[in-house]
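One chain follows as structure tokens, the form predicted together with the ligand.
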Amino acid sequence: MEKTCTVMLPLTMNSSEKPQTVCIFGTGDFGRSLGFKMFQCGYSVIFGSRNSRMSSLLHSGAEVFSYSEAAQKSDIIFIAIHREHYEFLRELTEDLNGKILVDVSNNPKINQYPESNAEYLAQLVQGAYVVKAFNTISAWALQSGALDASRQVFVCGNDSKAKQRVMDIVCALGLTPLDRGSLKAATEIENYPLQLFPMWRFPFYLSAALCLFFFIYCVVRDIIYPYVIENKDSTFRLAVSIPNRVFPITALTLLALVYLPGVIAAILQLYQGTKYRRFPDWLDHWMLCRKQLGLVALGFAFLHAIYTLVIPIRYYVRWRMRNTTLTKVITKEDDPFFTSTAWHSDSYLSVGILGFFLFVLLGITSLPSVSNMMNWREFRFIQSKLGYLTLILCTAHALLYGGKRFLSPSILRWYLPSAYVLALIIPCTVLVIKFILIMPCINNPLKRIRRGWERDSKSSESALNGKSDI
């Protein structure tokens, strides 16, 4: 669960103490409104520029001055300067010795530099401390106040006390710092803002990868198949019978692969004996991006049940019943009711509209506002117990619409059984191994695993112990 560490310091500074002087350098955007955000703030602000003529783009009560004259009046310095320009600080190091220089810089492209912009600061001024801050807000969030995207503040740097003064100050605006510790984390901090979705990238092309092949596989059974067999055109399929196939597959399919890796997760330390080994990489990333899994997994479940709500409306529904009726009537064929049928089309429907409810639920409790409430014993409920029942309630969904028809030879066009059979596959096995993980007699050794006991030191231990008999 992602939480966020906020650090409660106080907000605000005693009317009665001075406002803290801070300098800035570069009367640029961001240097413009990180000043203007400060002095609302209560800070006292300077700026050091090329040109030290008040500019009417500045806040009144800024005060501007020659870099080197602002660098003498302040012992914390923001550098809002594109990292080209960096080099004539160098000349200043003598001003700027002692002082905390808070980097703010980004690049244009990832790992662009060798080394990241605020190492590269400290190598230029060397006495000074640096700090990382701030890369992450925008320069028009700043101004305006409308902080719509993210509030948290990734700071870094060697000197504990430079990164506290730093972290203070981002309290003081309202915002949330977050220590990412040494100014070795300035790479991943400098790269984060350039970064598009990157939890998201796994579960995105994977779900275009499923939604691509079973639309395939879809037209190929239900659209070439009867073309080719009855010289039938069913074409118009691909526009609500298809997508109502290839969604609900694709979300049953994703939702089995969030549980999934968790249950690989269980049989590899129970293979291992011991929770201490890192998993491998590829495992790690997927337990990682579960929660965007999920949620891509219920964008398609939503999709299904708008798709689903159209059914009785579609003219080739309509016209079906028609024809039915039509045909009974001229036929004088009876239409007895069939209870059982009754009662097998309403449990599917009861189960996947109960399936959808916790799918939702699910969803809900992901929003951090909400997740925020809840502690740790109530979001893995809900995450893993009820998040098990929405994967049980969703398979038992698609096993109940398949029924009887489900594995009988006649449903087989080319082989190719259907889809929702296939989309079975992965729902069904996750759901075997962890009954079988349930069971008391692996349950029991894995919770001892996960307490922190390991197989192999209690071998060595014994065999250790079988040694000093000796």
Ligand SMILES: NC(=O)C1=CN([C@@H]2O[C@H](COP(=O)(O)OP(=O)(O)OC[C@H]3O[C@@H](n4cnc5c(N)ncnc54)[C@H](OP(=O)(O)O)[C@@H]3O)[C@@H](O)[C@H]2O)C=CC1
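A quick note: this is a predicted structure, and the numbers were derived from the prediction, not measured. Positions refer to the first chain, counted from 1. C-alpha atoms forming the largest set that superposes within 1.5 Å between two forms make up the rigid core. First, how it differs from the form predicted alone.
- After superposition on the rigid core, displacement of the C-alpha of Tyr420 between these two forms stays below 2 Å.
- Annotation: Cα of Asp284 displaced by less than 2 Å between these two forms, core superposition.
- Once the rigid core is used as the reference frame, the Cα position of Thr308 differs between these two forms by less than 2 Å.
Given the form predicted together with the ligand, corresponding form predicted alone:
Nothing else is written out below except the one chain.
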């Protein structure tokens, strides 16, 4: 095979202007990726390393010097080394005096040290302007053009001019800078990349708890009960039948839990007579996780749809169909056609399909790329109005599934009703309370409260006249 050599040229180099020189301490994965990205955007990049030999991993056009030499050639230096190696910077205090040091480091653990890495760097080199940035961007994101990862870069620092210089570089790289204030915010910024799905923990734990509860409940009713009472082995239901009951029940319950905190918040505002009191912390956290709860619920709804599609090819179903057909042929019996039963079956399927369609629509519109294309009224219409319609259709789907058996004593096993009966408790509660809240006698006072009116307040009169704060 022939070896091909490609010459990499800057993308935004202007021949009439001398490129700005930036220095990067460290030639690791992140340092190399950051240097290559800057070179593409028109910057002259030099590296500071303990080994000043040119590495084949660096892009052509880069220069490698000792730390001292590199520090003298640029007034902005990116510290792309780990915190435990910062001590050598004490020897470069004179060379780094008045320079802008951009700390891009992270730690293996959250709050591993009493102070942030950026604050520790500022203590080591007190004559430099330390800025925290780029620690939320990975080397892969820089290599791929940040198209497959977050484009936001959190920036903080005590010197506004130094911070602005760094934010200009962020913009030049095609990323989005977010000013988080002084260097005291560095601890929060450094902890951010170490958090593992912070807004997804509650939905995951809740959905896992619901799945486990409903799974055990179904096992008791559909496997243990037949074995104890009839000595019948129904363990084969663990593979498809029970999951196909647990998943839709969990999906419907989670969907109801998406709208339950809004109902509770409305009740609290009516009770308190004002919107200017904080909700309890648990309710605040619950409301912030509604999007994640809805997406997890959509995932369970997808599983229910897939499991339902495989029902006709199950061995148990095919066996029953063959036996039923043979029995009818031998006994020469014919099942009469009941229009009411057909209506019930088709209604159950139709409502379920429509509910699943709206469920998918809610999930799609919750994506940032889609929601950013809508104004607030459009987004609220879909997530609120169509969201409640989705909850109504999915609840009706469960009600039609039960049909006449819903309150029949024959479905009780050890005094336990069918699992879908439990699934209807929270959705029906939410819908009933919401119906009460939209009644004019309750909805009108709630609207006034949300517009700034307060019960037993001197500002009530001005609020009603439109003079209150929005």
